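A lone chain, given as structure tokens: the form predicted on its own.
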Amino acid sequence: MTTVHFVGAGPGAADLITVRGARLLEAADVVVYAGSLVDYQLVRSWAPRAEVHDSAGLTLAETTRLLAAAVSSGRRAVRLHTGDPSLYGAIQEQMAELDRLGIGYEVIPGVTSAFAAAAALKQELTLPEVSQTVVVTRLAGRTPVPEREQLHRIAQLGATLVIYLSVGMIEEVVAQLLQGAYAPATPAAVVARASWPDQQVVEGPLAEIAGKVRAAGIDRQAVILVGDVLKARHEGLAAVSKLYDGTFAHGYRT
């Protein structure tokens, strides 16, 4: 049976899609893509001959019908999502519908905007003796967040935070983080449209980041990064990894 492929398009740049994802797009007969976030030119550069549908204005039932119709006619279908489909991609409900219809599918991972933002900042998100944990989360909005995952609770950990889908409420983000382990001077950064030609980067202490973001006119399609790892580029490293330490032996070096 023909299989639907859920493909991660990456963070924006057309050449940041995976090789496997690009090959599947090139072979696709039908592409249903998230037009509110995925660049149409990316779709057309990899799938120039496919029948293309923008899902931005469609319901779950409508996207399911498009995919099911493609499969029933023996055509190769790609459901194209921004970043990596497993993060805020709403693919589980789509897969449940395909399960109900007996249609097979596969998921192809992609580069999420958290990593494109870290690349834009030239920043490692885990540093020895600073943070070995990265939390990907969001502020509660129209989509609620479980009580145990409220941002002020997560902020107690003090790890590196990457906050999605929340830049439009950045004042509330800052207020909740300051209830946790973060201080007004904790470094923060906001990267909007990471890897796109019009990418924007705003950096500053947590207490000032909201004003800087508002002044830059950023209100969507951005990730917020917070944590002491962001000091490294300006203040140097507190410690270095043992991996390349000449006095440290491991399985590949005695």
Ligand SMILES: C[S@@+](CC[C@H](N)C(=O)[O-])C[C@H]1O[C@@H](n2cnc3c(N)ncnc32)[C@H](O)[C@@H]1O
The other form holds:
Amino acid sequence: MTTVHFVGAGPGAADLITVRGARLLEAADVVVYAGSLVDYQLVRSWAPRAEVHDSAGLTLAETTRLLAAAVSSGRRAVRLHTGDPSLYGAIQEQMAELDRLGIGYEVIPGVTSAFAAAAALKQELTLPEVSQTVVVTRLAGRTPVPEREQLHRIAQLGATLVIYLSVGMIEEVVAQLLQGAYAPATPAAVVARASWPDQQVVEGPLAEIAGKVRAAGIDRQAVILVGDVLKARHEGLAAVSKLYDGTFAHGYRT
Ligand SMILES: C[S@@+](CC[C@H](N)C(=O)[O-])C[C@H]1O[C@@H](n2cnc3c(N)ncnc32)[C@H](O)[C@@H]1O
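Having seen the form predicted on its own, please provide the structure of the form predicted together with the named molecule.
After this comes the whole thing, all chains and molecules, with the earlier chain placed first.
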């Protein structure tokens, strides 16, 4: 029996999947893909001959049945998720089902939307003396968020934030951030459909970002980035790294 491959499709553009992921799709007999976020054309461009199923309308049991039927008849199955499967991908429960059935699997990482958004902005998320920490989080939706991770509590840290699954509640995001270390002038950016042809970027201080997002008509498939690192492109760098500092020796340079 072959193994199931969970593959990260990347944020949208067909050539932002990993080489390994693309090769597995090319060889796949069956692909079950997250059709609410992964483009069918991407699937078809890499897996022209596979039997393809959209998981958007399926239950966990139905998805598992498709994957199990494929591998138990010797066919190669790919479970394709948007971005990186380990973030908000609901893969743990799928892997638990495969464990229960004694079916092996592997996970192939992908480019998560946080990194596609940073690339769209041409923005480093970790800058010396500004922030060396990136928090990936979300507001509670139908999936609850543990009490200790409520956004107003996370906001006490003042690190670079990348907030998924929350652009439809941007006013609430701003209200909670202002209860923490962020100020109305703290820079924010929203990147919608990063790497897709219709990608949108909206930037502004926290005090204005919600209005700009609403005016741009963005209400889904977007990440919100917040933090002082976003000042660097407009106001210059607070400090440069030691990595390329000519007076700083390290293991690769004396
Ligand atoms: C169910 S989560 C999946 C995240 C995915 N596993 C990843 O690593 O990007 C869906 C959320 O990811 C974000 N997202 C997915 N694709 C995106 C894109 N191309 N541009 C911006 N945000 C995206 C949005 O916040 C969206 O609500």
